[in-house]
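Just the one chain here, laid out as structure tokens, in the form predicted alone.
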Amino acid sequence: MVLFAGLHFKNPYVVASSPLTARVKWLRAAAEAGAAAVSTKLTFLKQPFYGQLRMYNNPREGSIVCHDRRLDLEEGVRLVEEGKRYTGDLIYFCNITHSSDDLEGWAHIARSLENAGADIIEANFICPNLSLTARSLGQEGPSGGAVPGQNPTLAEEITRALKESVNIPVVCKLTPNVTSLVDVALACEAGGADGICVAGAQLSLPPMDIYHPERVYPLLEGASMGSLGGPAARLMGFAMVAQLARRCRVPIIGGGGIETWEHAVQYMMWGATLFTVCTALMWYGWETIPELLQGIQRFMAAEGYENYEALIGCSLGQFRAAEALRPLAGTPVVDADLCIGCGTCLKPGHCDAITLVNDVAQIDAAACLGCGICAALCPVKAITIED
């Protein structure tokens, strides 16, 4: 069990806003699977444009989301009255966003979700898809999504009337396109926000076609910054986490790039109290949210950790600013019996410590600079680096 904004949840485990929670069929796919919660699909009074699910997708670099249909308020509370009857104690994220500057139209959204069985309003300032694309380009967009979570004066007002409003949590997803991240999460906390979510949405482009350069997403004519996920918001995500967990007094969920359990205990191990998973759901299917648990479970046990909230902020106290940190002597060994002479330790333009001797690697642990480096290349793992 985890505690988060006074709910008990089984796990850390919750299914983002997305496609994968737009449907009944999906609710129950997660619960079924083992999840603790979902986030449904994010809903408007009215949505601005009905689009189309079209995105980037690398798996060895990551996802990029530039159009997706979203849901009118009456789809949003038919879904989650619908959701209810079938996934017993999975618990609902409701994903809302208004526009910036109508207050009575959040917590409109916000009453009406409630009364469906939400358990919990996440308010949407993370989007970027919605406004920041437009304006990134000198056009006037809709003013919900990320423009409020660029603001920290109207991100507060809306958590404030929000929670006027309802008598659930209220959670604030936040879009890390900011100068600081920090403010907008104190200013979100200042309105009464009892939870902080950050999960990917750098705004992003993808690779064209170089032999077709107006090809650039599939099946969509013409192009638009989206919001990225997949392995490549995984490190970002781990910042945004550990940042928010040393400054903020409410709990986070973080997320971006999970694939594996590591990804999710390391998550926690920054500061997340509840982690959060996109991608990897629409890449590879329900049946890795039983094997992510029970990785978690198998390591908890092994490592001794009694419960979830023993993971939480493992490696906060490792957190700090550059010039207090203390570099350590130590060198890269190579293991003769493991190296296979390839010579790609060599390759790095700004190293002369290592040599080829009878086709195993030699070390100058005098001219080594301690980056490493060559312990990441190597294909079988035959350098190490020990204190």
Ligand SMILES: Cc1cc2nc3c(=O)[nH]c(=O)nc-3n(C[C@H](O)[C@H](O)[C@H](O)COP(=O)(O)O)c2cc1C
Given for the second form:
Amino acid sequence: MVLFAGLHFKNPYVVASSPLTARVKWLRAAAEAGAAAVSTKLTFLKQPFYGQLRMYNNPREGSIVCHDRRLDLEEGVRLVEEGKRYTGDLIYFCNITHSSDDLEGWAHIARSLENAGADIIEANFICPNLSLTARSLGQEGPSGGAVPGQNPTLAEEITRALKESVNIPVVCKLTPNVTSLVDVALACEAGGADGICVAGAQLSLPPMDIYHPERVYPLLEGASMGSLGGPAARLMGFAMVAQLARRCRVPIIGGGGIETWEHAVQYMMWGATLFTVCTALMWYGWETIPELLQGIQRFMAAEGYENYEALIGCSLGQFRAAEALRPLAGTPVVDADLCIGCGTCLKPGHCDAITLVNDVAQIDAAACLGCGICAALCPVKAITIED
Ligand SMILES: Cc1cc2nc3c(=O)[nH]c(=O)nc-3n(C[C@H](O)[C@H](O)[C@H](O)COP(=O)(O)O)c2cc1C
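Any chance you could show the form predicted in complex with the named molecule after that form predicted alone?
After this comes the whole thing, all chains and molecules, with the earlier chain placed first.
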């Protein structure tokens, strides 16, 4: 069990808002696979334009989504009402936005979904596909999504209006495309938010086909800056979660690039109470949910963590200002039996601490700067760094 915003989650796994949560069939799949919660597909009073799923996928890099079909309010209400009939104790975050700053519009969407059975309202202050590209091109675009997410005053007002309109918790899912993420999170907290969610969404563009520069996204004419997910989002996700966990009073949901149970544990150790998964589920399927949860449970049993809560924020004490960090002395050590003399460790442009003697790497400890690149790149793991 994990306690979040007064609700008991059977585990910290939340299926992120996406095509994975746009149909009752997939909500059932999420429940059957063992997820504790889902965030239903972004719901509007009426979506400003009808998108169709188009995304860039590269398993070594990440995903970028710039077009997807969202839900109009009647569709969102129907999804929650029907889904709730078949999904037992699955907890429903309902991901909403409104394409204008009119607070009553936001409140109406939230109330309708609460009446349909939502457990938590998730204010979408993250989606860049509505208007950020338009605005960056100097054009007018609808509001909603990342636009209020870039404006702490508006984010606070919307959060307050949502809190006043429903009796269930309100979580704000924030865009990373801001100068100070903490300022927006604290504004949402001041508006009464019960939790903050961060998960990828850096503005991104895919590479074009350099032989056909007009082709950027598959099956799409034109390119808009989309929302980054998958592996490329993970290290930035850790930084967002750790900052917020240090500065906010409310709990944090973290995501972006989770593919394995280790990644999920790392998010929790940086301070996430719950974690979200999207791209890896779209790429590798529902069976990854039990695999990931079993991995965490095995790890907790082996390492003596009594419950999920014991993982939360374990590494947060290590997060400090740069001037408070103390470099430790350390030297790379070569295992001569493993070294294959390939010379990979001789390549780093800034290093003159390594030579090959009789086809075995030799380290001059006095010349070593301590970057650790030789150990990271060694193809046979013959180099370790010892304190
Ligand atoms: C196809 C697609 C559609 C998405 N739709 C939504 C959405 O409707 N609302 C939302 O808040 N996030 C949406 N996201 C973002 C995901 O919920 C998630 O935050 C992001 O992809 C990062 O997590 P990941 O690295 O596990 O994919 C979408 C992502 C993808 C790939």
